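What follows is one chain in structure tokens, specifically the form predicted alone.
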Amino acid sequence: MKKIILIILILLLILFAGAQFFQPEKNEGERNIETDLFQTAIVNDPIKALFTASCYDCHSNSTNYPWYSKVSPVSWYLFDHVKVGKEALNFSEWGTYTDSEKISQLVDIGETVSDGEMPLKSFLIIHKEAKLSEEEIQKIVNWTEQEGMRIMEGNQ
């Protein structure tokens, strides 16, 4: 019985070591591109700081990866997590969205932040600095409403 357990442990160790050679592509594109939210919308410095700390790692083309992102299978989990986040909302591509898409995204941002759905709890476990206070949530909600109104007024 001990031999079987030892063999299983050795096989698991070999699989774990082998998995380290298969890393997914990193999301490390340019940050200040022409289509980025910060370049194409009116975003004040406090909101920029909140979005940078709490949103941009998963919702832009530029992720700041922690040390543990180099370890499989965590690297695969993070790759998928960022991919899904960017599919839902990509601040690096904000300038390519239509006005109606921007307004829809702004409504979603306000709702998900207000409901405590974002940032994700799994993200906050490691990134405590990304947790939003009630005051910060209200700042984001106010900004989304103002930016939505600005976009709508520009269409009249």
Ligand code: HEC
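Positions refer to the first chain, counted from 1. Here the rigid core means the biggest group of C-alpha atoms that line up within 1.5 Å when the two forms are laid on top of each other. Everything numeric here is computed off the predicted structure, so don't read it as measured data. Compared with the form predicted in complex with heme C:
- Here Met149 does not count as shifted, since its C-alpha moves by less than 2 Å between these two forms after the core is aligned.
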Second form
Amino acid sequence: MKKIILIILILLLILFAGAQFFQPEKNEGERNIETDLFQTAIVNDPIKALFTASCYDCHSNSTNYPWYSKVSPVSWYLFDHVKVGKEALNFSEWGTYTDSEKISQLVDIGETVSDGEMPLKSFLIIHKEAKLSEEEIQKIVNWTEQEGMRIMEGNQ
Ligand code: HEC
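Having gone through the form predicted alone, I am curious about the other one (the form predicted in complex with heme C); can you provide its structure?
And the full complex, kicking off with our chain again.
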């Protein structure tokens, strides 16, 4: 019996080691490119810091990878979140959104943050600093309203 357990453990170890050769493509584009939110909207430093710490890892072309996120299968789990997250909202491409897309994203940002849906819970387990306080949530909501107004006023 002991022997079987040992063989299974060794097989698992080999499988784990082998899995390291299969890594998803990394999301490591440049930060702060021309079309980035920070270049194309009015964002003050405190809000920039909140978005950078709590959202940019999944909603931009540039993820800050901690070491363990480079280990399979964690890397695949993360890859999937970034891929789906970027499809929903990509701050690196903010400048390419139309005004109505921006406004609808701003509304969604306010809602998902207020409801505690974003940042994703699984992210907060390892990124404690990304958790938003009530005050920070309010700051983000206020910002989405200001930015939305600014866009609408620009169109009058
Ligand atoms: C760990 C990755 C991750 C982090 C961090 C994260 N998101 Fe998301 N986000 C996702 C994924 C995946 C989706 C798409 C699936 C979903 O709606 O759950 C998404 C969807 C969204 C959407 C679209 C929701 C909709 O209804 O379509 C908005 C808006 C959003 N996120 C805003 C944010 C904001 C703002 C932050 C930071 C405060 C943030 N997210 C942090 C992964 C993340």
